[in-house]
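As a starting point, one isolated chain is supplied in structure tokens, in the form predicted on its own.
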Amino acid sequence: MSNVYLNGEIIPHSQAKISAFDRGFLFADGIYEVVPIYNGMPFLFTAHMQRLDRSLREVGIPQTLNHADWRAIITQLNSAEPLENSVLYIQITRGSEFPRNHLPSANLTPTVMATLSPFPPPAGAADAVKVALLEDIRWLRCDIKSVSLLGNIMLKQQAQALGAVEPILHRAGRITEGASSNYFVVRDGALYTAPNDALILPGITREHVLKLAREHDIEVHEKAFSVAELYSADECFLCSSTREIMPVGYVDEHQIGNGQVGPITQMLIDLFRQSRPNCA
């Protein structure tokens, strides 16, 4: 990352400098979004773009730029460093003013920032990993990806300090999403994730996963499914847009299903890749 967009200029990471009284420092009140690019191509553009729209409406912050616009911020950082695979990360909060108040004024200007990373798609197998069953302590509106992320950043140290690489978890016993990450559990055949409502991400990942199962005749359901549906489950896995499909062979101590890769999440984690722009 040598480069950042920060307000309509693209500038060197080490001139990015924002007020000390922005919004987004002062009360993470911001959104942001991440977009993986396969071989200089963002990859389901349009639906990330549609959601950074949803989240800047959700918490009343105006949107600046258009999607045209942002294709051509990707070009602009990825020219001085080219990058054949990369992640796009976008921030935008309120702006800033002086004093700190709790109240933002009317009409402020949004801080609006963007990133290239570099981004090794997975590859080769996939290894089944370990989760850790968690309560779910974020706030009551995961639907909006906010930059408030405190709670998910102290689930995911648990997880880690338990030896999981992500948290699963639940309100009141019904499994929810993960810290960074929704799940999906297979059932006699059938895929299970939780429904799209206020308490997980609607993420794009996600979506994309529901649309290579319909197409390849996999029964799907978008239903609330429990701690103890979990465990009984055939099959487990997580995803998001930088790890795709990741197989969960353990829940804590508890095993799912054979503790292997599973065939349907095998299945769908080939249609995954077939899928990725010319990315083999």
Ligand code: PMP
Given for the second form:
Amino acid sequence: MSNVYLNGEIIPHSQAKISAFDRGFLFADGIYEVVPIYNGMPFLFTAHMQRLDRSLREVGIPQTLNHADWRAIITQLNSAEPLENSVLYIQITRGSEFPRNHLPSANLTPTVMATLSPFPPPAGAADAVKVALLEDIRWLRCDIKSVSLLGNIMLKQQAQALGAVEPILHRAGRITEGASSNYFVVRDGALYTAPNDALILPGITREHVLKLAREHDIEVHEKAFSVAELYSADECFLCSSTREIMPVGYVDEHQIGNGQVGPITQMLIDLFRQSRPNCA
Ligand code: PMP
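Okay, that one was the form predicted on its own. Can I see the form predicted together with this ligand too?
Let's see the whole complex now, leading with the same chain.
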């Protein structure tokens, strides 16, 4: 990742500089997006771009680049430094202004940065991991992919200290999502995940898993799940663009199912891998 796109130019990352008065730095006033690229092909590109547009709209940052512009930027970044599998990170802040003021001036020029990082797509047998149940301390607009991730970072640190790979979060006993993933549980052959409301990020992987499940006649429900229901689920997994489908064997000391990768989870892992662009 030695080249980056910054405000219209592809430059070496060591030369990528933004103002100390950038609102992203001062106020975490910005949004981001993450697109996995398999074998040079962005996966679920339109869905990611639509979520990017929505994040911008929700916080009132103008959209300065369209989907075709983003495709061209990916091509430029990739040809500067070809990577077979990579992840595109897009960071957009409202821009910079002096003096600092919580309330932004009108007509600021957004700061736009994009990088490609190497991405080894999950391959081989998946292992069931341990997650830690923690109270969701984040704000109430988790549907916006904001760069304001301090809550998520604190929760990830707590989970790590508990020997877990990811926190699974709840608000008043209702499971919301992971700190950088959505969750699914399987009970009696049906698949459950939290509804798409302001308490979760509308995960692109979540939506894709729901589609794959529906196409293969797995019953799906988008409904709030309680902690007690989670503990007694047959299977559980987390999902995200970079982790794809990550089976959960334990929530703290509570074993989920037999603690191994369950049959419906395995079926969805196989379907997911078949659906992504060929990246052997
Ligand atoms: N929830 C949160 C809080 C996340 O940060 C992410 C990953 N960015 C997800 C869910 C999963 O989203 P996606 O499948 O689009 O990567």
